[in-house]
Amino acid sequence: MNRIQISNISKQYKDIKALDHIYCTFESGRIYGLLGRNGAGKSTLINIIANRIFASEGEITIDGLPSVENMAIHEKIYCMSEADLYDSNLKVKDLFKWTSRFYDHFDLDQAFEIAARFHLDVNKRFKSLSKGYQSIFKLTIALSLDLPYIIFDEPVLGLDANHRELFYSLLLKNYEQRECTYIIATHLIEEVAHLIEDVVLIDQGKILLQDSVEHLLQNAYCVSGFASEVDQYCLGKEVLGQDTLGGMKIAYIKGQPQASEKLQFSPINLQKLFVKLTERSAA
């Protein structure tokens, strides 16, 4: 089966272990959220997948092929990241043309169309673009590549609300038209919750969970009421976290709710679930 398979990946920087024996899988034809707090290890993992740095141990395969220094995977994966890897003296239109020479599956016409949608001036040099428009240029490159795996590392930093919405819209349009896997690494969970189908949650260099968004949200909930009643209800249940205000309390619980006339029940959203899971991991 076509997939990115990550097996026992660790990364050590002197006294810091950025990744600690990570196992996870990115299946073909899905939109993944690689979620984690700042410094959790998202970018390190992405840079290893993209062959920009090498793991201290472990293996990554892409469609069964080893990823390390393997030109056979060149036309399989692309990573859009915050790092500036382009000749800053070249104009945007020339960078598009160079990309079309480097990737056989780069749609040059689509790149110019997307640039026009974002009002990106293709006659400007990369170094003269604002930080936001440098991000837009990188997004345009990624959205114009017809590859099996596209990774976005914090893709909307520096973009205003209108440009972020346009990016999400274009990504979904591409996803409907192409057989591909998108991996969105971000800490802006609320914004991507409507896009992603699966979650890989990383914290302190370890994978906390991998699951579908649907399954996660169907198997967690909120219960609120007087603190004493909530505490009684929580006995014997897997409590992810709690918030207290005066004599009232809300608990976030993994599992299915049990009816109670004294308490109120509500669904949990993905961002709140993320916060409570990472708080529990840190504790």
Given for the second form:
Amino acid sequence: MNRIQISNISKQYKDIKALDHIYCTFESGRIYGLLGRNGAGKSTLINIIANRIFASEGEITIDGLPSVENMAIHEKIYCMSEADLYDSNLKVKDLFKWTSRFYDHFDLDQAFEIAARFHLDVNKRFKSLSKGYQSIFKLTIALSLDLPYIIFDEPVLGLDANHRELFYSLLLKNYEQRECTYIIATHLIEEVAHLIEDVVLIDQGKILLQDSVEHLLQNAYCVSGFASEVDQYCLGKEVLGQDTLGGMKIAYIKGQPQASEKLQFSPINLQKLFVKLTERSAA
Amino acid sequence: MKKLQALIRYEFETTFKYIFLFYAICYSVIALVYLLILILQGHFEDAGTSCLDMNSLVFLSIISSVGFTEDFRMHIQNGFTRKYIFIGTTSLFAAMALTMSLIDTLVANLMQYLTGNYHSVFTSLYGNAQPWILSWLWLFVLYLCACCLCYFITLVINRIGGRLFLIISLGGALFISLSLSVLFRLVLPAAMIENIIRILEMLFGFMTNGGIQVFYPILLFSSLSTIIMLSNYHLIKRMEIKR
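Given the form predicted alone above, what does the protein look like in the form predicted in complex with the partner chain?
Now the complete complex, all chains and molecules, led by this one.
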């Protein structure tokens, strides 16, 4: 019963259907990648889970409890998003203090420790932080909360490479120490590919697939060679996409490879798989 | 309950400092003006002030609308439900109205004692014969009503957008003023108009026998506050975070 269950969720704006009868599940104790193109509906779904906006249809439950307007789930879920929702006039240390009052499971000492590691000035007001440091502040809060479900919506926006690496290592360290579920919505697929265990791919308001990363990568591959040879090989197979360069061609295929002397086979990476799946969906 | 207490404490701690600042500025300006008069004229005979509570009314109206967006977003970010946000905000309004009405009533009494010619909004309307506790209560419900009304306007603007709100407000005001003019001048009989005026006077505490009954306006503002608060709750429970 420990899961976030999304059942038949739709969200209709005036002339746009942002989400179209979504069903999916986020199980306890796993790291999920919520992937999708710009405008796919990731943030809309996250905002509905976090009770920031209302679904037009459907229901979301968190550990069996309704997620809408329910204080019983207050200590179950936290959402870190790119939207600036904090009191911009307060100092970072005061925002930490207030978070510790709002949440029973916020580790104030850990927050200051993480802030120090990121060189986040806790005496600065939120509005005077750079975009990158505003993200770091939000990450710090999320990493210092010991809750069953933590959602990150574009967590590394504006972060340099060093800070991104630090965030990923802190996330993994937290994950090892606590039983929690992380949901990471991001465009930097290759960066999180080594972190995430499951993928939920959302495209044009619909769930394209939900599967483990291991299973996805085991059941897709690249085949390359002369265009005519590749075309011959691809007959009867589920082709996700193709790239052509002169007389050579690479095809991305779903399934298991069949040996061929004239062709080269290689594993597909998660980003390429995502690109080809969403291109196919758009076509 | 503990979460609600934390939310209410946040509202109080982040807002009350502005009340102290407001009074500091307000009374500093008055002191400065008195000083200038003393320097220029050598006496206070021509100096005077009244209705300082109007400043508080304006201040409360502004503060109850300005902080809405940021507070709402902060509370939603920290997982509070809209019901809790409404309770926290309404509690803040009640506390601000209670505090400021008490301060203003005590200041009014002190100024009247010291100068003999100070008038608050209440004494300007109802004279000095009423007990100060009634004056305080009247001012409290007036302030509360103003806070709730300005918050309501902010919520409506947030829901429908500023432009549409402006059009509806201007159009509505024009329609109401024209309709009332036509009704009163051309449609309603004179006896009915007199009755309407008499009822309105009674609602504001002015009885037909020439007496004053302050409980009626207190009841009026309390009822208005309740109705507006219920409307606020209805609006806020469907409020969404805008991107």
